[in-house]
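Okay, so here's just one chain, in structure tokens, the form predicted alone.
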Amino acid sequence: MPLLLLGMLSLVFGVAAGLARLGADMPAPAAALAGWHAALMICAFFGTVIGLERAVALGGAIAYLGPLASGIGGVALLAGLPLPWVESLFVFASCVLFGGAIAVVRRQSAMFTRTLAVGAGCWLAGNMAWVTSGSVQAAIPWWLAFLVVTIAGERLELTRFLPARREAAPLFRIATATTLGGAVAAWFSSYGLMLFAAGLFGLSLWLLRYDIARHNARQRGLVRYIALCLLSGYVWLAAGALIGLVGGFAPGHPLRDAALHAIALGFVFAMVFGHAPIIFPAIARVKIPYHPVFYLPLALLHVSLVIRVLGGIGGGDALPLLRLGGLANAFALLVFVMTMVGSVLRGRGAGRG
């Protein structure tokens, strides 16, 4: 739980700092780290989320100085510490998250345990472009390609459960390899971007396609609605990355902000309100029993996320839309969590009864 903490902190911070990047009025100390807003987001709070949730799976103390250390990478952001320090815990976390599932890979060699090391990769990867380019852009393709490809081979694990299709593997490593090899080619060409955007893009329809979603969407309560939050998530990832092929990802674009909260938030936060009931009673031994209100904070999120992407792509003339729109998302992720607490009491409440 201490770790899960530090997690929610730089959520918190990292949520009011893109605030602050959007010109809303926000706290001096939040809008004092507006330009650290994708490291808390990606590297503080998913970071330390992703680590605590493998950490829980493995087991021993090492794999928990993964989440540790990023969860202190976080605090250390916030307080101002030197930046060399900071890069240095959040490097030191992605090895430990990579170190771990190679060892994963090593126990049990398959496609989706290969594609979740893939995934820790990327962080890492990430992270090294960052300290040696000295500029967090240079991360955010990789970045992305953690959540996006870390995601993916969660949901792949599941596909086992289907018949096998003969060309669902094959699409999938397409996908993956395209979406790798553009975040590669980035770092000499903004064409990489597109083709980075590309294979975002396939993954977006393979899922859609081959993910067990499609086939629990017909079910009820608790199962329909994380299939209903994947589904919709895989939406979005396809809208990010067709704004990511008309040059969304690059540094400047006026589509940018569209393109990275399409699936930063769309696809991303869909995927964290769809997998929270399972995933947090694993990690903080509580029970979350599944009430029909959880759709309030998807239904949020996905209006206050249509309003930010118009925003986006209305460009100056609209932005207050875009505001509005960051301000609503915010607003979303608060309702999420006050929805979880809640059902986290209540099923405490159900216990004792």
Second form
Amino acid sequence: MPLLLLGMLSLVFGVAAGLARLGADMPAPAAALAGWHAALMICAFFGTVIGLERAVALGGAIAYLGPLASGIGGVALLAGLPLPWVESLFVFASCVLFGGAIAVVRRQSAMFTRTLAVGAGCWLAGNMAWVTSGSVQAAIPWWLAFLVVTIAGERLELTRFLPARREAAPLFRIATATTLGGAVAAWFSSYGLMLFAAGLFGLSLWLLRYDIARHNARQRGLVRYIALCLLSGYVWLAAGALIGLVGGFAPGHPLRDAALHAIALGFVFAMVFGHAPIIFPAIARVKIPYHPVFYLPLALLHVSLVIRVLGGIGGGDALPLLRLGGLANAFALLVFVMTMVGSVLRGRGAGRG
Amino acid sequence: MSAMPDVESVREVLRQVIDPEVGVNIVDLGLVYGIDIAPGQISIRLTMTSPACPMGDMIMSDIDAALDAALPPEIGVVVNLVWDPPWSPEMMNKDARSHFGW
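Switching from the form predicted alone: structure of the form predicted together with the partner chain?
Then the entire complex follows, led off by the chain already shown.
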């Protein structure tokens, strides 16, 4: 639980840093962090949350050292400690996650466990790219791949409930390999990022086609809500990848904000919105009973992201639109957190906590 | 000492425990590997679909809660999480399989 709070701290400051980056009027400490938005969001927040999720599953004390390190790494970044300390903490945390993923593969060698290991390896690769190049830019494709491949691996696991389709596994391998190949090629050529985008586009189509979400969307209540979160996220993954295909992942490209946030917010946070009601209780031992109000932050997220992406596509004149979308994104996250906290309290009130 | 329930009635209680991701109960999904009934104690062997899944503890406490509500308080419940054999789709029963369109 304290680890989760460390992660949440990085989320709050990471979002504030993102707003400062968009030129919003933020308090000085947040403005100073503007350059560290990606590191705070991906390493300090998602690294900690995913590390924690894995540690709860593995159950060993060592596994908790990972999220502890990335949580502290976030605080170190916020406190302005020397960068090598921060980088070392994140590298260590990603090594622990990768090691844990290898332990999972040894417990059960299957395509989905190997995919989770690849996802964790992408985080490590991104951190190493950051350390060796001295620039966060070099890490961005790997960090995105960390989130997307990890999520894809978790989804792959659930497709086993459905009747197997022969073509699904090879198509998944091709899309994942294209994504990783693109991330590697991005070191050498600007076309690498387009290959990367093509891989992500393939993964989005795969998820839309083969994931259990389409089946679950026909159920009711929480199961349906989760499925709709996922499906809407896959559409954003496809959208972000398409923007990437026209060059949007390149540093300095006018569509970069749209490409990165379609994926990091639209795809990844839709996943977070969907799974918080079941993962958060597993980590923090509270109940989050389903309520239809869960759809409100989800709708806000999507509408605000559409505004932001349109602002990005509109170019210089549409910059206010992009900023408005960004602010509304933060508002959607706030409403989401409030909805979850409200549900925790309701869960207690119902005497089920 | 109260009379011990039989395996079938314990299984019926476990059907109240739902995997929230797919909305199907853990018995039909084939996650319950064994139910052993000894005087005063019920032991359950349970698996998860993935060793990377963090929901194990929560499902185990849901099992405790369901059995506590259904059984006299003096009956103990032990739930062991096992990984051998790994879960596979063949372990789902007919209801679960037809739910997923097999």
